[in-house]
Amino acid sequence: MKLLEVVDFGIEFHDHDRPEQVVEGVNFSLEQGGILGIVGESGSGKSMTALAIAGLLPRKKLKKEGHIYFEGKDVLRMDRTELRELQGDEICMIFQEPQSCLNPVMRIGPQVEEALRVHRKEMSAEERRARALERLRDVELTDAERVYDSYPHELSGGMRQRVMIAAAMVGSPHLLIADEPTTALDVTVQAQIIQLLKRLNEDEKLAILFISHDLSLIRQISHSVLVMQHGKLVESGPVERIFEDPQEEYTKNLIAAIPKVKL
């Protein structure tokens, strides 16, 4: 079953003298429980596409084309009320630097619970706390009680990213969009976060849209891959086919540029 279907999607900015096409004619789909990697250099349009799927594009000074169907409903044509019901509940997003997304003067617990206060108003404070602690443990924060009562600055970068994943997962979404979620982390912690996302995908049939410029990470986590350049889709297919038998010169060049580790 197609959870997400993007059809002839495009974005045109109108904040300068001349219109600027930043995404053009993009088509792809994602099944429930699948992991789709989107790779491309800065300015390729991958993050803009992700923001559009999450309903986070600004409403002014741009033109959106095509369709983004999530569970059969077109995100691009939803009103604000419909989008709010979707965001943080069925579709969640995590970003590159969790420190900029977490409120520095608020303890972690209430921030993890935020989606429950918005979308699960029937839950009591005790139920929200229990659910938040459960999710903190699910993301392998074994000292969940301490983390719950901590401020963001008291946690490491890897722990803050786990907190953001817990906050995203607290309402059991159907789609998690991860936009460069490991870029600010060291290699060891990167690997841990990738393994965590793979486990959540397997255990909860969570669909993941994983965005990165790092092909090594894309290969580790993805079932299928989209390659973007200058706002257009260059190539797509199963992850092994893309890496073992790339068809387009741009894809070949990206793969050739992956650093080789000398032992």
Second form
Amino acid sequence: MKLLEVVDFGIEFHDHDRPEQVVEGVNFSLEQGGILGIVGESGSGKSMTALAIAGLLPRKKLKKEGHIYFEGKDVLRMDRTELRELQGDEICMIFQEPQSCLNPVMRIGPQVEEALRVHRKEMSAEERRARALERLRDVELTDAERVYDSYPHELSGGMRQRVMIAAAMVGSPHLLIADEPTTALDVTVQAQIIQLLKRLNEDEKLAILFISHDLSLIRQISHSVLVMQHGKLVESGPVERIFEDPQEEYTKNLIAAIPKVKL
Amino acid sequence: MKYFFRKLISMLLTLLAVSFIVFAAFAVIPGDAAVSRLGSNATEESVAALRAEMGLDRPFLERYLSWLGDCVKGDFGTSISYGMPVGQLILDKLPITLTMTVLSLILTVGLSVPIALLMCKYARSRFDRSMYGLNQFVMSIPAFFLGILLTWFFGMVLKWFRPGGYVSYKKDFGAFLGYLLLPAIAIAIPKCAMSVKLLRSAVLTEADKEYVRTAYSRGMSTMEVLYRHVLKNALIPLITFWGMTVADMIAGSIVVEQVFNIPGLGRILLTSISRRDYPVVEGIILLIAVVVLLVNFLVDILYRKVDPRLEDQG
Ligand SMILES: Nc1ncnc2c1ncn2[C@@H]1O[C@H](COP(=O)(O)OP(=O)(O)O)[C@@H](O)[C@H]1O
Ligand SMILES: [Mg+2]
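Would you generate the structure of this protein in the form predicted together with its partner chain, following the form predicted alone above?
First the chain shown before, then all remaining chains and molecules of the complex.
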């Protein structure tokens, strides 16, 4: 069984006068422990697709079509209770702006532990703290104790994104969805975060859905690639095939536009 | 530390200004303590004699400075109409007004938080909209009128208590609290409505932020997200409002004490104004100024506690 299987997936917004189809007929799948990169220009529906998988789309004013099977069960047809059991435990998500994704008035520690507090009710406060500190060290935050007691504004952008990854990984999920996780970071930090994600993928058999508008990043990290445009799938396949033998004109143009220095 | 020192200096300066204005007000407004004590058909000689005895014939600045010096030493003078030291008179009545204010504040905060969160949980639903309408309406009812309504309903219709009855806190603290509950509710209801309105909008603003989506991505329920994440952020603007509310409640208690026949500070303030009993009025106004300044100071400390981003600044 595939970890994730998206079948004929679509989203139609109904919050204006006319319904607006922002994602349409998307099909793809992701193996246990695989890394799938989704690439496309801004507005192509990448984030909407990611939020749908994580069960974070609003319930009102939009229509979801098709199926999103996670470990065989359709996320789109789960009730809220079933969904909440997956969220933070099996499926985790990190976002573009680690700054605004952390609660500014809460210390880092409780935020990293949060998924445990929600899903592992049997764990004591000390066990949770120990686990959080372990995870903070796993994401290469050497001064884990200090970070644990810090507030978000006291950390750098790169440290904050590491904290977000630690918080996502605290419950050992099967799938990590990373929506433009390095877009807000500078280039050196970007490379470190990519290395970290690759290591977590290898060490923990963590499947990653990596979303970016940056083809060179997608090439560095992905096992397979999905190209999207205007809410539709352009083409998909193993990373070597997409980059060495693109079939579609759109993909060829994207690859041709990558600055040569980065390759 | 430097911040608190600066704050302390500014508080003392404010207090000095208040004391001067209060003292000057009695020199400017028409009416005279000696006349009001002797009655309007007293002879000019007897009024002059009494004025001399009370020290009213000395120059204004001299009178102000000697009064200020006494105040600093803790002597606020002697009440003209009650014939007892102002300090003792106030200290006797202060617990009544203070208890009523604290009770109102607890009711305001304790009720507005869950109501606002519940409205936010069902934001823009029919429940939220009808609560919003009700809230707008309640906000505009003055506390004294609510007091009259509550007295009529609970006192005359349900006969749960005897209107106008009052038990001293020295005699039976429980019964005393019971009597203060209705006046406190009367003061709290409009303030609570205002808090609900502010808090609802603050919560809805916060709820759109990305850290809320992150909290949801960890499998938390809406109420958990609201209480654990959104509330503390949304309370930051409310702290200032509640601080101002305390000052407002003390002022409001003056009127509400009349409605419920409670012998608190408000009562002696009103009688003292009409009798030109200026030492009492001056003492009470100074006290109110001190309370307002203290509350402001507390708000500042609380602000820094809630929002860690402020702690690093001046
Ligand atoms: N509330 C909404 N109503 C209508 N359209 C929306 C709404 N939110 C997002 N969209 C549209 O959905 C499309 C896909 O957005 P998104 O998934 O964020 O793109 P990407 O992440 O690829 O940049 C965009 O064209 C955007 O304008
Ligand atoms: Mg996006």
